[in-house]
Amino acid sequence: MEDYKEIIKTKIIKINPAHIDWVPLREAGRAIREGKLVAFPTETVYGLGADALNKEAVLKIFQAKNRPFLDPLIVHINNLNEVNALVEDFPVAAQKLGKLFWPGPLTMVMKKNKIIPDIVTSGLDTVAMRIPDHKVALGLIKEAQRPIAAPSANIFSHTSPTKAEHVISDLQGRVDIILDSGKTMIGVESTVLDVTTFPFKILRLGGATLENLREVVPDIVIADNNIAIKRAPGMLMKHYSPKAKLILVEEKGEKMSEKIQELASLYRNEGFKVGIISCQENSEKYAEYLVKMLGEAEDLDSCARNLYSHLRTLDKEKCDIIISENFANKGLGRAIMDRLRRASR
């Protein structure tokens, strides 16, 4: 898709979610109801959103991010009776994940409704549907009147926005209103959960985990990723990437820190500036180099919730390369996995 060449006055609106403004609230609302862009905020990301039952609106999403149209997004919803509308049918198990996981970090691929158009869904026969978990971005789908189509709000490819200043980065100028309710809470993308075929397949790892999901229907598998990259959102092979060429180091214990050591220092000595991803036990062997803590290596929550902004961190100190650890394989380590292996494709 070419660059995006119009130019837009973009507007900035504070909204403190412990204590909502209603009026720049509802002014975001008519915005989307006119058929223009508006970035809000999620327990997960910043998300970009238009009016999904608007095509044309949709569209602008696309050209805002320059994002490839075989890309489907996701339809934010404010509840649980808005389903069906939109839907041929809500499987009985997954009406029971919804109960318990709605509102919050789980997205469910469904068969659509004729209702949403073709351009959200990329051309599939099925919708990728959330209830977030968030007081302003369901304020702002009341206000709206209408379902929020919404991917991350960022330039394609590009690492996810955590906090506000990373939209404004990315968009200003190319969107219309930028809700900024400071920092996410989760830090990576809702789970993706196909539900139209039995067992239930998770199509992208994220915010609601494997475990978790198991706890409720136990037969719940990981798809294969030919499979999710046709069904899902997100999972294109380059994603989630910084502006640097970034490494993942998948060796394990003491030879994980030789490996990064190793590779700092060859590419140091090339005249790269080296900046590394670490858990906060392992921070100071690379104390030679500019080093992002995500948090303690059992607590996968802070570095999920750390993992973007640190990248974004590193981008803005001019990093060449970002050699990266590797984090758990269980609960949020599996979507931090998965997005540092995108990013470092």
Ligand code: AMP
Given for the second form:
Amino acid sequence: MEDYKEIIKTKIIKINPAHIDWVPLREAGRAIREGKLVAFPTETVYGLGADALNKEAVLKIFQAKNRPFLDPLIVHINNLNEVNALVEDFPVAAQKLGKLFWPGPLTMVMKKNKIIPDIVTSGLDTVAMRIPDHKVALGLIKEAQRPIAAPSANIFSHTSPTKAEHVISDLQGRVDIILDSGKTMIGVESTVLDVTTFPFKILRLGGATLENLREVVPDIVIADNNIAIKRAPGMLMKHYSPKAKLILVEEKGEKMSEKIQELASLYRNEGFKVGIISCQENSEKYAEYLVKMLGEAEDLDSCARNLYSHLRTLDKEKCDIIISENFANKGLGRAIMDRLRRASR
Ligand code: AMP
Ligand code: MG
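Okay, that one was the form predicted on its own. Can I see the form predicted together with the named molecule too?
So here's everything in the complex, that chain up top.
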């Protein structure tokens, strides 16, 4: 896609979710109604929002992000009752998930109805819906009086923003308003669950864990890659990635640390600047390199929260190569590993 040429004066507004100042939030809501772009915090990552029912406004999201049109957006609402106005079918088991997981990091893909413009869904006959668990996001939707279409608020293929400064560095001059509410809680994107076929299939691992979803709907499966690509075409591309080349080391235990030390010294000797992503327990083993620790290995929630921010810091430090440890394949660890694998393609 051609690069975005229009330079917009971006207004950056700090909003404390614990004491919301409704005056700027009302202004941001009005901006959405007027067809403008507003970046806003959610509990997962920052989103770049526009009126989901206004196709010209939604087009601007794709332009501002350099996002390919084949990668559909998520429609954000603030009330479960709004789903029925936007979809053809809200299956009973999905309603149950909605009641238990919303507001929260679960996105459900359902058959769309005609009210949703095709540009939102990349021409698919399905739409992805979510109620975010963040007071500022919910307040923005309320003030906008519209469903808000929003992908993550980053230039396409970069890591998603978990702090307003990440949004500013990617999108200043390309969007009208950036709402700054500090660091996001979860740090990886929502889980995308296709509820149009049985069993329900996870198209993208994310903030709602497989384990927790299966407590409610036991037969949920993770879609194999071919199905995920067909149902969510944007998944095909390189995604979630830092500028540096990322190498994910898949060995376990001591072998993992040895392999990382071996690779790091090899690249350093060739003159590359090396950054390392590790858990807290192992970080001292790599002390001669630039190490970013995500958290204790068993504290996968903290590891997820810090992942993107540390990848961005290593880019800022001008690392050529980032070598990453692997994390446990459970809970939020699955989403961490999914993002590291995609980033290392
Ligand atoms: P982002 O919020 O930037 O991660 O982008 C939204 C993501 O939601 C897309 O990349 C898809 O993975 C997923 N998504 C959105 N709409 C649909 C849909 N109709 N069918 C399947 N996946 C979707
Ligand atoms: Mg994204």
